[in-house]
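Next up: a single chain in structure tokens, the form predicted on its own.
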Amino acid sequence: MAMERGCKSTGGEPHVLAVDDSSVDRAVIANVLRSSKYRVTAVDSGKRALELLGLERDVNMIITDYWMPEMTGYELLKRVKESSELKQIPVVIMSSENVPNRISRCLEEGAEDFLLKPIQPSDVSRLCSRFLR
């Protein structure tokens, strides 16, 4: 039986994978998501995110920082969208830098949205109302 992916949860709270190399930003994102009733797994790199996605089959959305060492959020986005098993998972990129061509490139590659840090509760509710319809 195939596992359903996308922002619908298979019962209980939707599961969001938060990816950021900054421990402070990871904590902020996790707190905002948890306060909006999301189950959060936070990891510190794109590489770790891919490892976790290989093990966890119930991730409903990925929120990733754009600029990280080893693998950028853009590279993570590309890897997710190239995978037949993962490509249905909505990916949201976030950054503290408002760079229009970077934003356009991410959206063209398949990102659902591009958020500017710091992430606000209104960002989370807007995103997830779209995905949980």
Second form
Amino acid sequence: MAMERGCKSTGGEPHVLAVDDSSVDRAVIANVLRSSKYRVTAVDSGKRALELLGLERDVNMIITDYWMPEMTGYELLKRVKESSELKQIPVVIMSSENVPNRISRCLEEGAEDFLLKPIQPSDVSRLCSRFLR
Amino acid sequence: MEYSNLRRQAAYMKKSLFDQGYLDEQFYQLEELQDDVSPNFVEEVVTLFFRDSARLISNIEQALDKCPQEFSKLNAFVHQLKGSTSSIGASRLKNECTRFRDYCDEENLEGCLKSFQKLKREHAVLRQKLESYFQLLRQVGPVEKATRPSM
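Here we have the form predicted on its own; I need the corresponding form predicted together with the partner chain.
Starting with the chain above, the whole complex follows.
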């Protein structure tokens, strides 16, 4: 059965796309997700994330850093929500800064949640149980 | 006997790193992510950190040497550095990044230069201490799960 975008996995592990320009944070978030038994693809930019989303049809959730060079997580979020093919995929934003305007802007644009870094395993478990199975 | 001495030394070294404020709770979180699939996860992440942070420090140095300084660029570099320090629990280094950033926001060059020297020192000390710690852990053998000191 084909996996639907942005919905709970219908077979196999849910696939999470992690986007962060920091190699340290990519390693941490990927490990947190893998230890929770999710399949992870980690990329270092919004551009690469969009390339991957164009090729792979089984991404069930996107978790992205806010502050990245060239394309911010907010800009990635907008591109995803503007796409008829991608808009159903839940997007979560991460940031090391607690900026209320930033948070509300992301939520208004359709982000499902906003996490403060450093990300804790409990944050990820909570999210994934909401959006993935 | 030798093995248990090494384990004690490693535990003492880790406790010192926490007691002296070099590391914080986030380091324990990383240790808890270590398992049979990723038995050297913490050392790998710390290695990544020092690779990236060395590059960022070099970028900051070059940006400080320019005239006039581009404080927004400096701010962006130290923002990245602070993010990574936070992710590995490098508490003292993170605090120094915060101070540096405050000087950037004020466009206070003298403050930036002084803070940057401290930042480089903290970075070098932390690197040396963590290298020693992981070297000792490698001698101990399979990496232990996180062991918080009892309160």
